[in-house]
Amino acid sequence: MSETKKDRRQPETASRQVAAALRSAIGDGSLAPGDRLPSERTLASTHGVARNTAREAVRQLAESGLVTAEHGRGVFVRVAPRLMRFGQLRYSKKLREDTGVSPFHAEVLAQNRIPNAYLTSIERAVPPASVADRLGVKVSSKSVVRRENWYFADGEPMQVGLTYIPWEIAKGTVLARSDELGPGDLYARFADRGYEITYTREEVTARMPTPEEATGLMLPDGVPVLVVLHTGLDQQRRPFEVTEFVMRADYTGLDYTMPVDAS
């Protein structure tokens, strides 16, 4: 682990500094899941700082979720399963009428973890360009329904969905005023409409989060987001639903099996 070089002008940033340096340890691998961290002690000696401020800097990581204190034991890198997205099973119709549940509590609970998802706003609103581009619907009106979900694995922020409806297909409906969704979920619900989930497209980016989405999904510096871009195609092959999925790359994987073209 390399010493750490203090910003005399700015004393403060000195934990800071401490803990990206160990962060970057733990991004690279010198310090991998389970290792023990070394002594606030080594910690100080090692980047020439005061222990109160090695203390700090690992107070940092703690609150970051980087890191797990065990008493008389010392402190270690939590180790942190991915999440695995499964980009074509999710959306099946087997899966959802065996589980009754969404497609991200399904996978979660595959995995052996326990799931949990907020809705924190629905509305009727004026959708992006992106959306209005891909639903074939109005960017001059109120012209989609708007559902924001906050989704979390064994207690902790994973991703943050946004889901626009077209309003012609929500209007009357559960999907348009509650979280309530009944049996099966979304999907469900669509298909009671005749807009059974038969094909998916995924456009994946990356970025840095914004200010809320890292207070949000509760981001250590420098952790960038995974953007899943997801529209959702009925038997026709029509459009009826977009959803922005920001998720943390940190904690998520990306599992997409599909039919290669041979011809």
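None of these values were measured; they are calculated from a predicted model. Residue numbers count along the first chain shown, from 1. What we label the rigid core is the largest C-alpha set whose atoms superpose within 1.5 Å from one form to the other. What changes on going to the form predicted in complex with the DNA:
Fitting the two forms on the rigid core leaves the C-alpha of R73 displaced by at least 2 angstroms between the two forms. The Cα shift for R59 between the two forms, taken after rigid core superposition, is 2 angstroms or larger. Remark: with the core as the superposition reference, the CA shift of R36 between the two forms reaches 2 Å or more.
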The other form holds:
Number of protein chains: 2
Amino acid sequence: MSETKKDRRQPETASRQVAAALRSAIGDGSLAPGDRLPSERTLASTHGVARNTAREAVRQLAESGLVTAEHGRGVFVRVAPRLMRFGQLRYSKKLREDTGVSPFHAEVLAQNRIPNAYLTSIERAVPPASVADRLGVKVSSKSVVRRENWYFADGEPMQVGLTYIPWEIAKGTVLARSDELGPGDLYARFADRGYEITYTREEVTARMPTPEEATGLMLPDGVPVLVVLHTGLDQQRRPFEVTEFVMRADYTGLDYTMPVDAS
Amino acid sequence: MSETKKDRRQPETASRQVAAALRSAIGDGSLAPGDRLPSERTLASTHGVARNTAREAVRQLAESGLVTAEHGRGVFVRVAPRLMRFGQLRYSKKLREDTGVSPFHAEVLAQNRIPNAYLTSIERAVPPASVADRLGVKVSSKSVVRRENWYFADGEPMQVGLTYIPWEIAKGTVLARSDELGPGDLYARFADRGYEITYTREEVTARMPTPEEATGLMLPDGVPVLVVLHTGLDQQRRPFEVTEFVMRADYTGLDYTMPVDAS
DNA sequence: TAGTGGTCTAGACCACCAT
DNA sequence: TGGTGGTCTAGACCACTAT
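Let me have the form predicted in complex with the DNA next, following on from the form predicted alone.
Below: every chain and molecule of the assembly, starting with the one above.
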């Protein structure tokens, strides 16, 4: 390639050497998933460095998601998590009618895990610009209903979803006021009102979590979040709902299969 | 919700207070994108803390991608980057014939940026298990050709792609030996051989970069990567190619629009 | 050469956890 | 109560950048 590539081999600092030693111990199995690392003070003395240096080495491993520190207990090798998959069929009518539950519940049940979801708030709100764009509503008034949901598998938080529904659609319905949506959940209620979800648009990015997200999702250090801006479209491709999902990236994967020519 | 929620308000440590002060200075515009922060030594003395503490505050900002440290120069407020979007149509025949270039080139040109791509290696190789799975080839022999490509926009590295092609398909063709693929690029050559890309499966995850990826992609601290495992399928849904893309998440987004019922 | 970030030392006190 | 990680101090030397 034509770019002048700087030769930046990493310098062999003390903390990197300690980190490398730990990495290889994890790699060859002498430190198995779930095992506790030697304490920072032990690492310091065995490697002949200051505690801060040993600590920096541990920080490097935590940053790349290899280990997790637990205050007062120790530092542990992370166990490889099961990956959840969110695919194209998750909004299909068939899935909804076969299972009678929400897409999330169906997915988690299919993996023999126990799903839970909690609606933590419903309120009429001013939509963020990105949402107003996609729904075609005004950004300057309380033109949407905002529903905040938290999703768990086996008691562990997996994702947060902020669903925005135009007030004109939600007004006077269960969508605007209740967490009891009945059989088939959210998309069945949209169908009742004439909005059958037919297309879905998903815009995906990733970033590091905010401190609030990190605590709320109980994220270990060094785990990013996937952010999915999902738009539900009806038969005439009219948008009727936007949901922003924030999902822990270490437990979540997305799986899309599509024809390459638009339909 | 039924979960007992620990009240973990963040303790107001000294480093967090310094970080908060910097965050609000960035927020209210007194530190604009591109500006240099006060030096660590200056921050330490103005806030009455040790340099290590000021440094920790800066580290917290860097971790969340707000600032970037440059050795010997200073710490700078990051400028919001333009986001590139990789969507569903990128493999369509129409795009290929209209533009005559690869999907990546077309996308970057559409944003008035200058694309570059370099093939850095071609070799016959043993496929990783995930790739062998999806291609339906043996994992234990050199059953694939592996092509490594680096992609740039305006000279900045955007992504790396590792393309795996079954040896049976690539054998004796330009796919196995050349970076000169001719008009329409890779997928046009597959079409020549009877493999017209018709469906694409994309499995998306995110994680922190490895140290090698961080240097190679010139990633600032705190920027995760999107990992897309892309499978190209022909008219009969036979897989003929798998590419693993590693993309910097701060510059990249994915955009999928699909019918909710499978086709 | 002066100023910057990068790393390190050798201490100290605190909060948390298991016993 | 003793050991753990979390944070902090007050120094020090090195590597890099600009002048």
